[in-house]
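Have a look below at one chain only, the form predicted alone, in structure tokens format.
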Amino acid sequence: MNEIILKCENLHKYFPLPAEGELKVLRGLDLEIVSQSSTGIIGVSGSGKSTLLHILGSLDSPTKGKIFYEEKEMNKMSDEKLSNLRNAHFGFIFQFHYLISELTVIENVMLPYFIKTNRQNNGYAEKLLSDVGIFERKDYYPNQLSGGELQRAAIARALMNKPKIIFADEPTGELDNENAGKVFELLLNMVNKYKSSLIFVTHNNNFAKDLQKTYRLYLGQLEKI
């Protein structure tokens, strides 16, 4: 049976208003996942989707609410604590690429891995980027590939660190419905293969059916479906 490896209670996150109040975008809701599992939330465009995806991330910090990735707080670590497990243990893909323009593609994909030892790995990168389908591409820059490529790239990203837990936010979002599904079957298929957890955020409901669990985030609550 698989182990929880992350969870949340009671989550809540308010926003201030700019001329008083509070908007409340998460109203305690709990959530889990389990290791090697597929995890989509779906919901209306400001529901607090991308919200709950970066706090259950450490990206950000909940208003109240604790959150636990195997079984240690986090809210309770330091900020360089958290960086060092977000580089080693989860990996991130999000709407927009987020490559970094002056590097070739296959740089690109060994960055999280130099940052987490200040060493490279040529024969991983080049792995990934041939399971991804744009091998060829290697040693090109960011602006010489089409939008699936460079989210096809970020998919061999987020996976160089050997992450347990892939958070994608939107990673579709601007792509033509052609492309899209080939991304989102493709990034099924590599967790699927490197045995990580997806947490999977969009506003496409035809992508949930392919997914083990689907949430929707409505005023602030997950509603399974």
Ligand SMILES: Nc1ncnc2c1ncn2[C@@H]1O[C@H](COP(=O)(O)OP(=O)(O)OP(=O)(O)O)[C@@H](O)[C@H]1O
The other form holds:
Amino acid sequence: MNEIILKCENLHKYFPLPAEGELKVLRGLDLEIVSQSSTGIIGVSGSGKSTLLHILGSLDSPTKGKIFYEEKEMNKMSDEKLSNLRNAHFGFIFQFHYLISELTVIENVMLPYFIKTNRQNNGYAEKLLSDVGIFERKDYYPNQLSGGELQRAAIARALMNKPKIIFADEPTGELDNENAGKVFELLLNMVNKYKSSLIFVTHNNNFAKDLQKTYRLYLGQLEKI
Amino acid sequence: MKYHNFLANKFFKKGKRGYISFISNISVIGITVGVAALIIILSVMNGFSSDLKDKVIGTRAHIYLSSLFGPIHDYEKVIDKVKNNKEIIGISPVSSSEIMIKNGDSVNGGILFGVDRNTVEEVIKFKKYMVLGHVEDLSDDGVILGEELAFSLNATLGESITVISPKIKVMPDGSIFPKTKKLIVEGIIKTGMYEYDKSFLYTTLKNFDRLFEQPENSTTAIYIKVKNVYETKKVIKQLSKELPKNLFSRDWIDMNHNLFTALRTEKFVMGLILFIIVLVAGINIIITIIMMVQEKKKEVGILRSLGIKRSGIKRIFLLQGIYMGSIGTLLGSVIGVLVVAAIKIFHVKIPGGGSVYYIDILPVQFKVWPDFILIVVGVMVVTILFSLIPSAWASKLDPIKAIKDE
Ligand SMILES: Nc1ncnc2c1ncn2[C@@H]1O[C@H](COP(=O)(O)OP(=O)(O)OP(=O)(O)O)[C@@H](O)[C@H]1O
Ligand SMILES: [Mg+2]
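Show the same protein again, this time as the form predicted together with this ligand rather than the form predicted alone.
Up next: the whole complex, starting with the chain shown before.
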């Protein structure tokens, strides 16, 4: 039941430095994510947490190393395959909400499904919006919402296609403590309810205790804590 | 609806703020102006060309049958031989030769035609162009003058003029005189072709034969009208099989080759110049889309993270170009067609018309094919090709860099 769905081996990521040489952000990192699990990644600013998350989510490519999604090697997939993977199996939540400002909240939430099927599905989007508690805001535009409401909408959008993995990169970073706690709690509940796995990047150690596994990213490697 | 169209619509409608909207308006206006100008100018050129063609074809034959040496004798036999050809709708003998015309002190050169008053209407539209008199009433001592020729000879209906043929008469005492004859002006014709009206005059075939000492029942040419003026070559081929080898045919295209080639070239060059306007508008579209992509970079990254493929991103921006091109083409077409219609309805006068161009009303002819279709297809192809460049660039953006909007 709890099989490994995402795995990376000996992952390296180097960025070229302006003058010469390269910045080695990830140095031979290994990680396994099992289905319906929650994983925290903590580390100081600049340690490479976002970089790792982007690579795992196929938004960036590693300098070296292999990533497998359900035993298929992601490095070898075409743009089309990777796009379908992101659309149907992955959900992203970033530090900023990144909703599309020309679309209403409900249109934003339903967008991944629209991209997948070329059909609109307001029913499920409305259900998700009431789950995250902003149903009555569904016809608002993003600039009419508060920071906490925007992140709730972003969570709903990430869940729209019933993804296997949610990648969350400090989704509470921009919120005040009270709101951050609420959004984090909501995210955990939603992931449990919809049986996704969560990879949660934060530099707030307080969240770690609620996650099943936590790693610290340090000197380009992960250490379990 | 496809999601590309949905997003492209939303971006197009709501994404227009400040300078982007200004520039995309300029692109649309550029295309509008280009398309309208192409439609109007090409329609006017068609108008001139078809006006000219009408006059050339109306006053003269589609096919000219003539003999290699001297006149065609017994033309009736020749006519009987070919007149059953299904393509031929009119046939009549018409002789012609250069002559001098004299009235009082004014002397003019001209071309005298000898026509068969009973059948000539089949090949030359006298009824349409005669301003005074009737060709059926032309007597063997009568003449029909082109209007301009009548002016310069200062001759009016009922007056007599003298025609001087190049044939010479030897008098009993051995002196020689050119052969002359007095003819009474019995009609005036105005075709609107200055060259024709200035130099053409018509008498009967019988009179012509006498004046040029040709045997009776001979003619210098047989004029033929056919059903389809563009199929003259086919008819010529058929005729050459049936007729003796000394007779040969030429058509109106051969006879006016230079004129129509010049017109065609002019239309092509004009179209090309105008198409450059469209190219400039197309370059505007490239710039507009580049700016749109720049403005929407973050959205591109977000959409990629939501699983839109490169091809999907490309299509969204391509659609922006197609929207601008379509709006411009539509507006331009409406404006162009309205202006052409207005020129037609209100009979717009040409400044200085009549004396300079010999037609006083601007002629227009709107052609759906090939002009209009080619304009629309051409502009849309340019728009799409030009939109592809920035759209392809947008689709290759790195999602993370785009989200960070670097
Ligand atoms: N495209 C890039 N080019 C060059 N260097 C980069 C690039 N992206 C990230 N880096 C560098 O890689 C390092 C890791 O960046 P990353 O954003 O992954 O850190 P982080 O752990 O997410 O930090 P934070 O907690 O502040 O978000 C940083 O030193 C950063 O400057
Ligand atoms: Mg980060």
